[in-house]
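Only one chain is given next, in structure tokens, and it is the form predicted alone.
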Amino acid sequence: MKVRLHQFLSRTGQFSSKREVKEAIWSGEVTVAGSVVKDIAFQFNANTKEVHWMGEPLHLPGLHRTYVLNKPSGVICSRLNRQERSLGKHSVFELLREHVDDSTYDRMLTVGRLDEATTGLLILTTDGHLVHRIASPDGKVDKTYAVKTDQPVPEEDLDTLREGLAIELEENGVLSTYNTAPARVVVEEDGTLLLTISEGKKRQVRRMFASLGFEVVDLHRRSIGGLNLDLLNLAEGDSVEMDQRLLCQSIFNES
């Protein structure tokens, strides 16, 4: 359904009166997917398209869900499909069924993807722009996990790891070479490496390391930005719904 930008604007509970709103447009400090919008009576479909005053991404209250989850073991962040089911595969969103009704359920994503076994962090949500936010390598959001190998890791290796490696990417059946960017990493005290790193190719962690000669035995996103899951409480396999300006100010760090 589509919305006029004046009322779009007036909805956001970011402008104190109407005249605000129409200066605002006049004075071409709101854009509608990019371009610059100076007619008040705009209409467009605030579900697909994006508006930014001054820069900065405006949403309506309440038109889109967000949730954060502790992504367990065992569950895949994609949708089902037949073989997948026929495997008694369980699908990430099936862990958010009973909080959401259809319409919902149907919209929802997941911002970046974690491989079957790794547990963690994972933010899912019915806005796609949130989701390339978070997730495009134009963004450099940083994100942390916990990793444990099947030996210690010498320093010498976790220095290449600092410096950036090449690792082997396959795409499509076709392999290719990627050198990662420099990663930021921290030895805990029983051994645990804390990595950082802003990119996301597919199983690009545990491939950092099988590139050295180690076997990730555990992998556990902690924190995504300044959003840490240890501060929810959450145990694995529960969510919690956020406000996504809450999410953003954590994540982006913003005031």
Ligand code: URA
Contents of the next structure:
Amino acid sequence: MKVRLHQFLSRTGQFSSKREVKEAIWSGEVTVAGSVVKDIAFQFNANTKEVHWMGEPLHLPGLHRTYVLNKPSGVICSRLNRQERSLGKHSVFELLREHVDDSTYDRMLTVGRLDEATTGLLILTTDGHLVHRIASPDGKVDKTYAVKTDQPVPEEDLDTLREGLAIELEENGVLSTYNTAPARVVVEEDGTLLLTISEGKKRQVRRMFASLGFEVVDLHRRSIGGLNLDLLNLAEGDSVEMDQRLLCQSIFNES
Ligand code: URA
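Mind sharing the form predicted together with ligand URA? What's above is the form predicted alone.
Next comes the full complex, this chain leading.
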């Protein structure tokens, strides 16, 4: 749905008068999708184009809905296709179904993906910009996973994880080798390994351990940036709606 630039700016709540809105636009302080726009009546789709005022992103309040879910094992992070449905699979979106209206449900995206068997912190949002900000490899947002393996991992292998190692990736049937960036690894008292990486290759954590000869038997995402699932007290399968500004403050440690 298209909106005029001056109406968009007025609705952000950042300007005290229509005059101030117009002056911001006329003086070239406002960009839409990276280009300065001086036409107050310029029309654009606010769902797909980002507006900045003096370099700061502007958003319409209440336009988007964002949830944090404690993902249980056995649900997948995509919409179900016919085959998955016939196999009796379930998707993370179904866990939010009763909390949101039809339009929100249809627009919901996951911020990155967790494997079907992986549990823990998953963000779902209608805001594609938020997905990009958190999940883009350029953002280098840390993700911390609690990992249990089939056998104890010796210290020298933990050092290899810390330094970075070669893993095998597979995309559309094509195999390639990828060198992971250095990771942080901490061993908790009960032997659980805490692995922090800022990359997000498909099944990366499982592949990192597989490359050292270990099988991951339990994988749980504890945190994304400064947002820690433990602090939200969510049972598996439960979700909570979060204000986007607060969510970003937690993840990016913004004040
Ligand atoms: N790495 C994996 O291997 N699986 C996940 O679900 C997340 C990260």
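All values reported here derive from a predicted model rather than from experimental measurement. Numbering follows the first chain given and starts at 1. Rigid core: the largest C-alpha set superposing within 1.5 Å between the two forms.
Query - Did residue 22 shift 2 Å or more between these two forms, C-alpha, core superposed - result: Result for residue 22: yes, a 2 Å-plus shift.
Query raised in the report: C-alpha of residue 228: shift of 2 angstroms or more between these two forms, rigid core aligned?
Result: After core superposition, the C-alpha of residue 228 moves less than 2 Å between these two forms.
Report task. Please say whether, between these two forms, the C-alpha of residue 214 moves by 2 Å or more once the core is aligned. Result -> Moves: no, less than 2 Å.
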